[in-house]
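Shown here is one chain on its own, the form predicted on its own, set out as structure tokens.
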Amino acid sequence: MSATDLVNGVLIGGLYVLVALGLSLVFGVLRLINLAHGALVVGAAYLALWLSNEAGLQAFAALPLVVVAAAVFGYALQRVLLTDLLLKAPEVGIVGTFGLAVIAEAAFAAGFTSNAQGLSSSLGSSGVTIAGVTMRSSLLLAFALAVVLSLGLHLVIRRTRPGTALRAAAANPATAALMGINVNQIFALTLALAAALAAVAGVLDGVSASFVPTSDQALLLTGIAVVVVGGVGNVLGTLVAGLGLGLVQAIGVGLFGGGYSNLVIYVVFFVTLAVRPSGLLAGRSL
């Protein structure tokens, strides 16, 4: 196992960040696990991939039409379908969203058939090398864009007056409501927010790697198993959680092999589950 093993394997923590990120805002604020956030990874990669065969644009090119394309759509998902499915029962919204994301899986392999697909970026096959440690350029930049995007979201949650309206409603929507914050609008941008996420990290995951219409489902798993570790609706536990699953991920390839590369991420979600199923920052959510 070298150093540069062990360096990529922060760096893909990177990734594993900004596909939790969304997952973890959500649960933090709607109280919802969002079964179809997978699903709004992948159809970022996908339509980036439509944007690069129908217009040209290469991955990072598009990746502004895909985020807004993205925040766009989980805005209205959330008013339009999630608000009332939540409104009957917390269950009814997870079993919603769970048929969201089958039916993705299948408008997917219908669109673009069920073939391995990729980004085309020079940052895919591109890498810096520093002090004898190489690293992929995507990699780089999904770790950067991790820690300043967590850093920037807890900044925000924790010092602004949008941040504060949104823990009261996260807190107590009723309550919320009563002193004037428009809660439906709050959940509805949460949603918009945490799909604008999920495009970045498809659109990066997608560079780094390829995808087919199921990928969505290692993809949530991963992003649920950082959000449980991390701490529920903790963005700094997500940042932690995620570089350190993604360090724990590349130590466990280089003594047992790339087989057991997401049982390693899997054991560790069990042990936190049941040594500390609060998370290693409980009490620090929002």
The other form holds:
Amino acid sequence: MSATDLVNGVLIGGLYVLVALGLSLVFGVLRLINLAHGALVVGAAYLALWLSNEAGLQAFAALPLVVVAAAVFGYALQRVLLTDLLLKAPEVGIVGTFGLAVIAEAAFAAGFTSNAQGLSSSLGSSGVTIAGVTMRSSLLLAFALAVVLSLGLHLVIRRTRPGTALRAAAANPATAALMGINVNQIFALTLALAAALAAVAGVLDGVSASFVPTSDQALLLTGIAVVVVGGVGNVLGTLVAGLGLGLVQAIGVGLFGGGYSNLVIYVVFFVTLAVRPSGLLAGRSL
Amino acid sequence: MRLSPASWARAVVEDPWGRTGAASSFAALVAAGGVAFALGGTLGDYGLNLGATLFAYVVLAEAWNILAGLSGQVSLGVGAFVGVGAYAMGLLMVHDGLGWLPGLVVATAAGGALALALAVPLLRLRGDYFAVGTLAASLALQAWLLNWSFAGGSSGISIPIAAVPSLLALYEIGVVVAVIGVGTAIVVRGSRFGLRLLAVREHEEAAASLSVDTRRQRLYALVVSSLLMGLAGGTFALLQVSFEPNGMLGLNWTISALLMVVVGGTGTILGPIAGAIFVYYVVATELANYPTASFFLEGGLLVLIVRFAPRGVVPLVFDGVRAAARRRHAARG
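Next up, can you give the form predicted in complex with its partner chain of this protein, since the form predicted on its own came first?
Full assembly next; the chain just shown is listed first.
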């Protein structure tokens, strides 16, 4: 494997970070593994595709629209459905979001067929060469966004008043409510923020690779792997874990071949779960 | 689904499928199995195929129900256990000329063996983490099989046609397999083991404080359910004849099992059967030509049921009948 492969592996890790940030946030604040998160990512890619087909918008011109639409959708979803589910029992949330993912896959297939699609952008195929290492522009952008959004999210959660309210609601919703924090509002805004992050991930993923209606499954699993390896709710841990998984995947592909790219991630994920299950929960430091 | 200790105790006492119901449940099961077996001679090819597939789904649903409904461990990796059963049996039939009967035994054992192999990491996980861990295990296994050329890679394997039983025999195998699956569920549900599982599901720490070895109970539930999933996988392999990793280790098995159990009634014996009949008949046969519509319906049902009737349909019907009987009783004075 060449230096180019390894560097691009880390850059692909930036995509994984973008997928995982929203997942980590929802898991940390709502205590919910949102099995529909992958569908949010793929849904954003399909929305950008639709905007490109109907309005002729390039992928990155459509990005702001897609992010706003995803945030509104996420807010409404939490208000209408998910809060009720979370009040019932933890496993109800996982079954309900699983159902949502199944519906979403059917909707994507109905609207856009099961054929592989991609988002057209001048950044998709161009590259940047530095010191003999050629990096794909779209992946470089994903990497940069991953670093910026992770650090930004970390600062917002740690250093601002809304971030403090968020942490309070995550630590103990009942006590936070007694302190005058509107917990339902915080929860809905959390899902809106997570959906917006998913939308960024979806557009960049759609530019960098092709996608099909069932792409959400592998994206979801990769995202969960990053969250678990990095520690739930630990934003900077998510950043490091995502970039690290990208690198490990590049090494695995270099050693065993391209067919094993997803297998490498699943194995790292499963071994992490097996070796450090207590460490995973101990990482709950939102 | 989380009950207070008092309401949980009342539910156990009132549940017609609890301990006291085991003997009569068994009589009903054997009678139903006999009727189904006898019906085989009157069915055409289409009916036989439909029946055999339905029976295999009943086993799958009961297996998932033992794990998720009774012990509270929601598995999203059903495909791993079904697929391992199907592949273990298929590979031995292709390469070693194994017959279908020892093949089904191998399939069952393979499901159980996978459960034992995965138990060490999986049983350290609880709740959501367990669900995600099973999903990761099944996707990893699927990714590996897609690359394993001995097992045909992405094009899969075909069981030799000569070794596949006739359609009538497949139907009868299905009946026997379904009786084994439902019978296992009745035994588990009515036993001390089943009560311990319920205790673990409702409150693991409280169960442990009453000297229930919770890890061992969770292990037993995982193994029993995986044996049945392996058996279901072997039956599906005989029905499909040729199969490949995307289908045989796919998420479709999880969707089906989860939907059948959640629609019918989690933790009950009749629920998964009713759910399997409803889901398989409506979704898989009536909507067979509209795969998109059936996915919409499956996902929509899942969301609606957990939102508005998280206990499932069968308990609702039971409650309705009981309430009607009480009203009639009261009206007579």
